[in-house]
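Just the one chain here, laid out as structure tokens, in the form predicted alone.
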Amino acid sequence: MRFLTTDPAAESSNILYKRCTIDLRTVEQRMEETPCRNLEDVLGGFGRSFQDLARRQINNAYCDENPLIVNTGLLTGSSAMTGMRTYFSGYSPIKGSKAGLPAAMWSTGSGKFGAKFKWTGLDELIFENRSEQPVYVVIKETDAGPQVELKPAERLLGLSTHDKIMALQKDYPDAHFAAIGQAGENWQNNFMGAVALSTENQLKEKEDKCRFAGRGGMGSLMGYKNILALVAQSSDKLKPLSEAVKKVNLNVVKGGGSARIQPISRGGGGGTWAAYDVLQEFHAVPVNNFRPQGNAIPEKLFRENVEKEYDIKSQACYRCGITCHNNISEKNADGSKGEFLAKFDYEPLNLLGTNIGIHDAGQAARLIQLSDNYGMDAISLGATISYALSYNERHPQKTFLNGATFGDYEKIHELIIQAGEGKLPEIGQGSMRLSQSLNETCYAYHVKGLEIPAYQPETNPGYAWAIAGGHMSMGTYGLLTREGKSDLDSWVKGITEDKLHIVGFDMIGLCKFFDIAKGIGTQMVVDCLKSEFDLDVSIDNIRAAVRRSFLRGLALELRQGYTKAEFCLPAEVFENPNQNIKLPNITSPEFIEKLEKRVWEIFEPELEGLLNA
């Protein structure tokens, strides 16, 4: 980016970002410096891409007019800790309204690809139309500025995400990579394709320790475009760490935002895995398709029980001191580390473990590894499989697919392989479509067509207004379980003010663990922007830009045919309340009716004309 002002809120057009637009059909490309329209453009990520998506009327995700937008945030590749995020945006294959129209969506991941992409000198890459042949894309730094080149990719067809990255590393040893797996290649029958992002640990250790931009099927959109991988080739461009940023980074590591996910050796809970312990206190860990049983069965996958049989090591993303990854490997007879299996984060572990009746850590790890290698969103995959298992449990005399039931590892393993290979659209196209085809929609755990993460909807009515998945774009998942808020006023304020600001991280390039409790509207972010770019921006201006971006997402949903009735939790939550969850009931029909009324009274006036602004 090029800065001709120090005041990005008042003089945004004096900040320019480098954008390349490629027509995949003609191979023509346009490289340009583009003036920012507003502070959202300056911050980047979905704050910028949603403004561009709003200019397009897309009726089918798999059409040439639907772009794939790849960009970064302002602090991606900076000295600010966690500044590594890459964003993939477009109209989603899997998330859509009952009117049949796709929703605008973004997905994001860490790894080092985002920093390398930014260091080439490019801020945004837009793919138009579709390539006739499979290609991979090389973005590289040159003396003349960033260059983008398409290369034939037939040799990569059919490879897993990890194997694609390993194959490309041989030709580009100084690069980082973003790749799809077989699921994205089979986009016609798999709408939940993810984009794998390479990590330093992966490239050095040759183990499949990718990070993933998983939500919303952006890997399937990438597959439709016939792009199998992206290569970002540049030198590292880290500037000396200033005292201001050093202080911020220390606060990120030692402050409250990341303390609970620090390694156990440093007094933390050991990554997001610690959510098991927190939620089990209330019997709120999802079990057997989001139906906790009020017993101790989730404790089988508590860390303290898993580490008796498996080797567990904590690792960090590039230049990050939070160290939230937990790598699970076999344990040799002598107690040493054996074969690497998978990385345990809470959502994949639950949704491909406890929530499908798998309570053996090794089996769960193998399923996570399969999901990662095929390049599927573990949340959508796990929640769709759990729906299928629940259907079979309810119809023992008339099961479907392979008849898999909760805990049947071999048959579940088979379902994942078939979905990844594009042979099982019933699973690959998501739980909304599957439940509609079976005419049993009440226990399909999605909101607006996007499967929910591993937090009980009974604990989080904020899911209804999330614009890109519950825990990623509406930070209310801990409002009841961690903060103990069960009154209507707290939930209205949480949804319409405090907790929507979590989406700001998906604009600026930072991981949410930078300060997950407060969002990006903090003095720490202000200090980083001043130190890194000499920008003077207030907390209020940042929060206003984040709010506009969130509301733009809501406005886009309504434009794509969503009715207010679709802003709701799965029907089973109301029709068959789970008495095993030991928390106040905040999803009674009466509570939800009052909540909906007050939330829309606040949001609706602000939506007027927002897409035309």
Second form
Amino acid sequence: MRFLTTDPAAESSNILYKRCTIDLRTVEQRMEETPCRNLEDVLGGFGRSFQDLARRQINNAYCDENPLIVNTGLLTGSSAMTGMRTYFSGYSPIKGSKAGLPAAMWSTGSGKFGAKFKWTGLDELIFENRSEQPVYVVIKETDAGPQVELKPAERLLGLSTHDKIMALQKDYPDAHFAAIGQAGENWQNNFMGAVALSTENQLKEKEDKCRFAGRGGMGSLMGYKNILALVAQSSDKLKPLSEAVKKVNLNVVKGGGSARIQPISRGGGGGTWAAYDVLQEFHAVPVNNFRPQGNAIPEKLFRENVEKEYDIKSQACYRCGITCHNNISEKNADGSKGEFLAKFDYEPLNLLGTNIGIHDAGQAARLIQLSDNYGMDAISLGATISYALSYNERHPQKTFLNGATFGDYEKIHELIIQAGEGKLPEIGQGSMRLSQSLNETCYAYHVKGLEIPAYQPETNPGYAWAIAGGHMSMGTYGLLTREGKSDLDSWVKGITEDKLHIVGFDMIGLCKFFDIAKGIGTQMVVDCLKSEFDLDVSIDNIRAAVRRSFLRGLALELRQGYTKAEFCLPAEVFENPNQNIKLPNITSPEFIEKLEKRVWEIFEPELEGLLNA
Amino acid sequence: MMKINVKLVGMFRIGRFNEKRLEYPSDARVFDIVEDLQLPKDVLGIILINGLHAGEQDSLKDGDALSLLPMLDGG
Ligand code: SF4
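Given the form predicted alone above, what does the protein look like in the form predicted together with its partner chain?
Below, the chain from earlier opens the complete complex, with every other chain and molecule after it.
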């Protein structure tokens, strides 16, 4: 980016970002410096991409006019801790309205690809149309600025995410990679393809320790465009750490913001996996398709039980002191580390473990590994499989697919392979389409067509207003459980004010663990922007830009045909309330009706004009 | 003195206990127990007294069940 001002809010057009647009059909490309339209453009990520998506009326995700936008955030590649994020945006194959229109979506992941991409000198890469032949794309730093090249990729076809990255690493040893798996290649039948992003640990240890931009099928959109991988080739360009950023980073690591995510060995909570223990206290760990049973079954996947048999190692992305990854390996007879299996983050572990009746850590790890290798979103995959298992449990005389039921490891394993290979559109196209085809929609756990993460909907009516998945774009998932808030005022305030700010992290290039409670409208971010780019921006201006971006997402949903009735939780929550969850009931029809009314009263007037910016 | 049933969750159990009946002065508040058990404050996320959300300043009475949970942050 080029900064010709120090005031990004008032003079955003004096900040220019480097964008390359490639027409995959003609192979023509346009490299340009583009002036920012507003502070959202400066911050980047979905704050910028959604403005571009809003300019296009797309009726089908798999059409030439639907772009795939790859970009970074302002602090990606900076010395601010967690500044590793890459964003993939486009109209989603999986998330869509009942009117049949695709929703705009973004997905993001860490790893080192984002920083390398930024260090090539490019800020955004837009893919138009689709390539006739499979290609991979090399983005490289040169003396003349960033260069982008398409290369034939036949040899990568059919390889897993990890194997594609390993194959490319041989040719580009100094690069980092973003790759789809077989799921994305089979985009016709798999709408939940993810993009894997390489990590330093993966490239050094040759183990499949990618991070994923999983949500919304951006890997399937990439597959549709016939792009199998991206290669970002540049030298590392970290600035020397300034005193100001050093202070911020220390605060992130030691100041409490990320303490609960840090490894247990450092006195932290032990990554997102720790959510198991906490939620179980309320019998709110999803079990067998989001129906907690009020028993101790989730405890089998508690860390204290898993570590007896498996080796657990905390690792981090490049330079990150938060170290949130829990990597699980076999334990050899002598207690040493054996074969690497998978990483245990809360969402994949639950949705490919307890929530499908798998309570053995080794089995759950194998399923997570399979999902990662085929390059599927573990949340959408797990929640669609749990729907299918629930259907079979309800129809023992008339099961479908391979008749798998909860806990049937072998059959579930088979379903994942078939879905990953594009042979099982029933699973690959997600729970909304599957439940509609079976005419039993009430226990399909998606909201607006996107499967929910591993927080019971009974604890989070805020899901209805999440614009890109319930744990990425609406931070209300802990409002009842963590904060004990069960009154209407707190929920209205949570949804319409505080908790929507979580999306700021999907603009600026940082992980949400940087400061999950406060978002990016903080002095820490202000200090980083001043130190890294000499920008003067106020907390209020940042918060306003985040809010506008969130609301633009809502406005886009409405434009893509969502009715207000679709902003709702899965029907089973109301039709068959779960009495086992030990928390106040905040999903009674009366509560929800009042909540909807008050939330829309606040949001609706603000949506005006947002899509015309 | 009063007896409190203290339940620890997650990493708080390491080197401590899962559940124990402990005795404290009758004016003890939650934070006294948190101090006494040397729980890391920045990891402490949820306090329940008899199953209901409570705060560090809340007082306790004989026979109360106190659960101390780490912060919840998934993703
Ligand atoms: S918080 Fe976790 S995912 Fe984010 S950069 Fe650090 S180690 Fe990577």
